[in-house]
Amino acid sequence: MKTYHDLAGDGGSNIIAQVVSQREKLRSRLDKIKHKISLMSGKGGVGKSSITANMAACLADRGYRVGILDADLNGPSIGHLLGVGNDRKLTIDENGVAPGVGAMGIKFMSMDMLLPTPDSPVMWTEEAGGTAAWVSTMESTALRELLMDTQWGELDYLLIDMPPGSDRIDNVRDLIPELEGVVEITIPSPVSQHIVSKSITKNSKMGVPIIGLVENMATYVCPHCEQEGKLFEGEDVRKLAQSKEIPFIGKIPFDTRISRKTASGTLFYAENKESVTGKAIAAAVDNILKFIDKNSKR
């Protein structure tokens, strides 16, 4: 029997025009997208994946071409925010798969469109006993696959909602190394800083930019009277955007309607611009924009 070491060049299996057949196409896909940004924080429940889809529409209100590719491989949910089901067919053709087109146009991709059924959830391996490293391994194969093998066509922008943790940015920075920053969202309850704390740390230290900090559900705002009242006790989100050195971008309140469907099917931010949430999510979205154009290089 040979060993490795006695085969010749890669034995036959042509693995190096592969991986550079697949750098290339994966190149070619993001070529065409003006501005990569990762929206994420240290854990679940802060909104993150609404306030992605809702700045996504504030984006597109303003003209902008917008595509979001839903990191979140194993809670994906960008595309019942943009009202399409997991019930659409994918289309596929020598090019690549077409991604889905959600409310005001917003194009995505998300695992949702890959699963059977819309409570079948994502399974790596068939056997209960996958090693933590050849899961993250495979959940880095598939991210790579969503962004090389989707049509994205020309975007000016595509947010990456990214799923609870902070180490799943390694993956993403290392397919695309242009990444303009990432913005933080965190709510203003103490155990929800804290954690949002690292992944600031983290991204600080692997030289990420950091783009800002958003405070979500700062306030509770009633959808009657526009009211506000506080939802969370704890320390001012601000402090710890001072404590980090980091700019603090958006103070966004809670309203309920944010994860309702509309009645016409679009997003909140598109029927709610001039509430007081809608103003939030926009002026969140100008300290972006002025982010990137300050520091943008194309």
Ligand SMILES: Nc1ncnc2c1ncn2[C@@H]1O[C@H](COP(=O)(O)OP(=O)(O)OP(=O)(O)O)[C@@H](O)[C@H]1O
Given for the second form:
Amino acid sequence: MKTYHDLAGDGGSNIIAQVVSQREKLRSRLDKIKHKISLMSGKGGVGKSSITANMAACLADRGYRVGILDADLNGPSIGHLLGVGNDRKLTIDENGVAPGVGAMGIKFMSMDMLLPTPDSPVMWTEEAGGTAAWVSTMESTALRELLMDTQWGELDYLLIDMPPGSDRIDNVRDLIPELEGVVEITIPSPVSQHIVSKSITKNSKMGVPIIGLVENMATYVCPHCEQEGKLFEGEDVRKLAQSKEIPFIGKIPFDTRISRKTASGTLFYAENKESVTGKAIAAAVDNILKFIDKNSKR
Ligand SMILES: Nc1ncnc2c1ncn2[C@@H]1O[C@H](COP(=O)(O)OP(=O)(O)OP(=O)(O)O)[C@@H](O)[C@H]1O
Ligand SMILES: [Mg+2]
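To complete the pair, please output the form predicted in complex with the named molecule; the form predicted on its own was given just before.
Starting with the chain above, the whole complex follows.
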């Protein structure tokens, strides 16, 4: 098989130099970020983005410098969750794009930042002249650019909010080989557990470190009296973690305040950290930090 090195000329585009320079640029951005973690689930709508945003808030509250990469290119929601909607402005200079800065100083980059208006959809097929064949390639290029072109600066944590499904983590690991691990999220329903179980199996087979499993919407917490009650009659999510031999790291209640619009967007933790649900988020974060302490090389 021929490589670029075997080509006599490349029409003056100097592809090798371009690839090398992109790689170096990405590396220099990533080297300034101590810990990178993805939050994912095979299943859609289980609370990945809400938990990512609120865990970021918890880390920021403890004094860490935090960023979120919204890797959900087709359904970005992090800007909205961090309270940066219509008033976003994209600032670009020779060093790259300035990230959005949301509630609690959390930096983020999202496809939303690049769209002409907050309600514009992402139209990959239009860009590709009507073919869907290039969508996957364009998506992985877009992800690299969001990571590489953003002026993240020095960060303690970069949380990566994944889209639903299990396959996109391969792209993320290609770009960030030092990814410290993934947090898997499920709700208690049997169908969610069934799908998340496949995601865990796939990650284990592919050697993706799994920090642990979080159960979202595990119980119901009354937003007025803070009483906690049962929500689902389902299989215990702890059993799923046990059967997959991964840690069970958190149980976050269903709490209507999580989806409510607040002064900080929909960043529940910023305003309710002492609530039952706020403490549950903090307990899951404690477990993630323990994993990092034990396993991190930095
Ligand atoms: N613990 C919770 N209590 C109450 N509502 C919640 C909770 N977690 C998530 N939600 C709500 O559930 C909905 C889905 O959450 P979210 O968008 O975070 O899920 P997701 O897994 O990121 O979805 P997608 O797969 O589309 O990316 C949102 O309306 C959110 O406000
Ligand atoms: Mg999401």
